[in-house]
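Only one chain is given next, in structure tokens, and it is the form predicted alone.
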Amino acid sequence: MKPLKRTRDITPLPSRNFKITVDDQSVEACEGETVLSVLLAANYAKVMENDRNVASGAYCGMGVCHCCQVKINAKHKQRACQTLVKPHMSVETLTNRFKEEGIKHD
């Protein structure tokens, strides 16, 4: 597994870090930051695929637009901007439950 590099941090991470997994790649995270901040620091622009298979990125960053929904620990549609990272967390971007279950929109 090749680790992701955080290239867009504004300030250095504090020393007490841990790892989470994003799309089967490990990346450093620190207590108190959101999943979205980790994704943005690791240069993710597209994070969500909606029920019509259209990719989008985070828009508001405060839980209102629901444009940053990702799969966290096998649970779909978790808002990355409202979820604090935890050690050993698994995050999957561009996932869609309908697509995985073969459900189609009209």
Given for the second form:
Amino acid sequence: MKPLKRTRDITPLPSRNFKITVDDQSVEACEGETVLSVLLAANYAKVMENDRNVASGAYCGMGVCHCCQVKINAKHKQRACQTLVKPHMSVETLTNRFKEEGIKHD
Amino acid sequence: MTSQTHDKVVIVGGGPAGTAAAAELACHGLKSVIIDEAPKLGGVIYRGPLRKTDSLPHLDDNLKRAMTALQTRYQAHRESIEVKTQTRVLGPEGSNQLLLSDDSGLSRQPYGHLILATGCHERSVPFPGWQLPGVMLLGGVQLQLKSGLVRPGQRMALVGTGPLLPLVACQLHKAGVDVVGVYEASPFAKLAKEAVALLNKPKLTLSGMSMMSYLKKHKIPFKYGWGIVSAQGEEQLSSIHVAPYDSQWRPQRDLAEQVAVDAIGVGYGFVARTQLAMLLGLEHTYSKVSGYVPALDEWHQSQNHSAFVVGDSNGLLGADAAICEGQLAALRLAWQCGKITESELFSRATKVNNKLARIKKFRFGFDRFSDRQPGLLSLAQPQTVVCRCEQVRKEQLDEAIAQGVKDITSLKMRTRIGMGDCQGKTCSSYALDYLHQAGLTENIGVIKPRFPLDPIPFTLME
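Could you present the same protein in the form predicted together with its partner chain, rather than the form predicted alone shown above?
Full complex below, order starting with the chain above.
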């Protein structure tokens, strides 16, 4: 698995961390932080593709705008900004059920 | 309503208002339960870092002190305060109960008395390119700095209005971000006119001045009377156009300048977060500054549900005022429960009200300075998406209004605006302003919040 580097941390991570998977790459994470902070730390700007096939990044960062929804542990539409990381978590960006299951809008 | 149904006061929101209310209740022997969707008390403003860190080099001492004060306030009374974090309120269930969801599933929270301290969220102003990854709201940028401890970009600009602009600019710079410009929509002359109002909070005014001198020292341009025009980029944001604004905040496009950035913070104001108050059936009135706000008495209590609403969720006044309002509601409740006498109530409340009055005078000065002008509505072009979830374009609003739509519910039915995942929280302030601009001022209505306020996954119902 390709490692993903964190380049945007303001202070160093504590010594005891764990790994999560983001789009088949492994990245360091630590207790307490959100999926969004990990994504931003690893230089991700684009995180969601919505049901209308438009990509977006985190916008409000506080759970209101639903612009950072990603697939977490096989569940779609999880807000990256509202989900705390856990060991072995698997995050997939830029995907949704419309895309995966070939559902079309009228 | 008595406390027979449940002996604890239920407080929704653990920010400055909710925490202050809980602490004040505890002083008078009343127990409470605070429900908050975040993993930690403090609200968006005083939550602090979510992960462990040895230092906070990018945050100033005032903020660190306020974050500590909130925690101290809670710790001093923690035996009387039950805290349910990472818990969402889905709405009212039956009478005097809330339906909650957390990791373990759905649960009910009965209440005898209810204090809503749900805060606010940011006001979105659509402009061409605002959907590009890298365009963030100003508070969202700040949250990543304060709670996430990450830099949302390397080369950033801030656009908008109000005191958050210089504050976030300093925090970004101290966090190691290259801040290439700060653009305040209102002219400096307008701020100068508010000198008397600003003197009501001399310490805050001084700290604002020291921020401005920090920016100057580090050669970060701060332009008054300037604002966003558009954002550009392929996969993500690569540059923005900014231009001088006229007195109506219409951009003078011929004077626009291009600035290379990889992220920006946009902050043209906030909206009271009233979805739960509305679902509970509290009466609301429209305010230009705060959006729809509940109708309350001087103690922040509603007539038709006897719930208290405190902090920014009853009108935007900021964290210090939120603390005062939380205390006032708690004092009134303590009196209603027979814990303090009427003279105790009034003597304590007078002190809090005096403080609140000074904060309001200061705050109203900034409200006048940051009073959003109609030119902001002209930033979006006909093809610009105004509702992100449903990808509704501005020309569709124009078409609907031309065909006779006069209120927001019809606009929603006609265009699908506000029908997506965010339930109109992002687009409805713009849509309301737009209807007002079209000359529609009566009975425009509001996008009605629906139960549940947050999606309930099927797995929780098994």
